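In the form predicted alone, a lone chain appears below as structure tokens.
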Amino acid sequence: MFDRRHFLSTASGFAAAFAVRGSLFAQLEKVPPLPDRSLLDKNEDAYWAELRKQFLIPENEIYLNNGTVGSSPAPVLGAVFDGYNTTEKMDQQDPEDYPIWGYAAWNEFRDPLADFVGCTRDEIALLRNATEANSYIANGVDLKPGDEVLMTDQEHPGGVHPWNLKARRYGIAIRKVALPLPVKDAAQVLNLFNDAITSRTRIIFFSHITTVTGVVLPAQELSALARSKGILSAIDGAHVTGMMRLNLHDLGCDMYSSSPHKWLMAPKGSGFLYVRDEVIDRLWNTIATEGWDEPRLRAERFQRIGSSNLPALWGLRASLKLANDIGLDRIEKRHRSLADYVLAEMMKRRADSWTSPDAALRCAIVTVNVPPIQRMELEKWMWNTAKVRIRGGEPSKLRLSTPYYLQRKDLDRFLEKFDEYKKAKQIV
């Protein structure tokens, strides 16, 4: 756990400012130690309830929007502060070893991340988020006017707009597969993509888990389909890291982006780009500095962007350790259990499910359509009257995220308030 006294003893000039009641340091000082993992086997509900105390989200607030951004727990925040405390002294033994932060291999951070996502160190670059990584992909792949990129109609703006820019600048074509609401099964998705591929298709780009409905697309099968036709595959995996198990080599894709600040609860501004080793030399750099044209650097050359926020990587490493200590299988199981519960309850309330009925194609995001409710009005009402944070889309879509630390009572409170809102609005 973060040691506030140690930090303040080495930064006494800031002690007075940070010691005030309600400050971040004061809050972290009150966070209890992490629960022993043995409690998970003895009393699972008690374990997750104890783990909830690691988050600074006030006890009276319920956060159902990890799909946008997660809350970093105390061990991650502590690691960030430790990173600043260590690096800002500028007292490295080697006079050339001070943090030239934009030009390092960062293997101490890449190694645990590569192990966590199932690839090699040389295939991964540490960036700020999936949007940045998606832009590297779109800008870096050689395409000619008329070449086609095939994607879904459920891509995040940070996924589709890098390709829109390339289309406007270079004359490539973007074609979209319309995903059903909901997707019935993996075969349905594969058939839609297979039928949409043309002789001009050069790359398939899709979200592993879409931001629109949270459907888990059959990424391994789609990557194999692309490979069989000599087409590149690039995946926006913003939601996957920390939500469910991921092995990039098993997935078989050529490129993959992610934002661990969502479900891994890593610091904001910590993302990554994976490029399969056989494809690295086909991807041009977007940002050029020393090493951009050095093949031996492999994926490292994509993270050489100049001065960077190194302490965020300390936090990323801590978030990986926390997930490993809990056990990602346990985390994924918890995600699915909570999501299945709230989905079943919303369907009892006659919500129109846009979440796949196939359990393999859903995890920790539930999306329902609830007309005539206006989602923004409900979203504001939920927050202002009940301190429940939700997210959705116009006019009546609700997207409910279920991070592992939530309690069943939290979901019941949302459901109770949802019923209360409908009653107040006389919605049957």
Ligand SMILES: Cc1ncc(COP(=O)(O)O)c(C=O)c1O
Given for the second form:
Amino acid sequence: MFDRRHFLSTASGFAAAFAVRGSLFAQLEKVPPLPDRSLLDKNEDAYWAELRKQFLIPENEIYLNNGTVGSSPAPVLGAVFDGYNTTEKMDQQDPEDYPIWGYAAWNEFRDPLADFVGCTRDEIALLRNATEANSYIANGVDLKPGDEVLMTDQEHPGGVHPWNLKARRYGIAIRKVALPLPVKDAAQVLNLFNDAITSRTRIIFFSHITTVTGVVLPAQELSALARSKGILSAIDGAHVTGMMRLNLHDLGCDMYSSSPHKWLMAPKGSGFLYVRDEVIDRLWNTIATEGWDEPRLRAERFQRIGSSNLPALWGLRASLKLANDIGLDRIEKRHRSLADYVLAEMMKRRADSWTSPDAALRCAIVTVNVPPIQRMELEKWMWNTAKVRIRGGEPSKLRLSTPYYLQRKDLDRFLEKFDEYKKAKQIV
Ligand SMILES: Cc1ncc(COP(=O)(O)O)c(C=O)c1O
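Let's compare: the form predicted alone is above, so bring in the form predicted in complex with the named molecule.
The next block holds the full complex; its first chain is the one shown before.
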């Protein structure tokens, strides 16, 4: 639990030192306690409005870009500072417990994470982000020239480039399934993958939620399909942790990467790699130091990367606690209702939806195509005139992310501004 009193007493000295710049510490001191969960039952809007106060994003700004990075709230930032306060004094009892942070089991951080994502601590390696975990996967599996990896055409650069590198270096082949815009239902995706698998396919790699459209792919069914054909399954789950419920054992995949800095609002640099116990011994280390060749360490051997940023893991633990305190089911429900609202409103405005019409295949990311609007121009205009942050893709795609702490009125402001922009540009 974030120790507010401890944090504030630590922070106050710093606050004086940085007061002139309106320091972070001074801002955090003004953050009220977390709202009681009972408020959610009594007055849902009031509850989320109270939670919004935990975030440093100024009141007049609307952040619709969690798909890129989330904003860490006060309890998470406080825990990071508590982490520094504890580790930087170099007063560890055991002189050999000097901060050689890259050589530890970190079970105090892996345990709550493993509970949260439904696996065992031994199957988790704490890395920096999904890009790093994806690189571990691509680099770590044995493949021969001509062996194929099958993926979608919507993978993030941090997902596809580790395989591009492997293809250039070792002559493996990359094949891609083109996802429809939008994806209609799970069966459509399963058929596409099933039809694309060949006798050379060794691994399927796909985003659980894609960066391009936010579609939630049927990860459990795709993992089962791969297993039934003796193919490895590796999933890029950058967006999933904290956005929606995740149980890796139920999912049944072999490997999974994630970036909890997005939807769990964890600190940047606190990602993870999951490797199913039966697969751990098949994966080579990418970074090697003492322990890389000790199978008894299980997935811990992948997190031995040398000296590391331990306070980020304090923040990760606090972000898990916050999500558990709020309740992930409530968070997921809120994500869905905000996203559904903005999607429906954009459809009323005759936007072309790239978001799945199947509610099971969407969550907190909505994508719409709005030609002839140029998304970059709109992005800048939104930010400069209304302090609304959105993101899109060339030339006319908008990606709207709806973190739980947003209010309806925030989405309405975006929509009003969207209408205003169209009017100003005489777009009908
Ligand atoms: C699906 C997907 N994978 C990987 C990444 C890269 O995340 P990170 O920069 O945290 O490694 C992103 C970022 O947007 C993403 O959307």
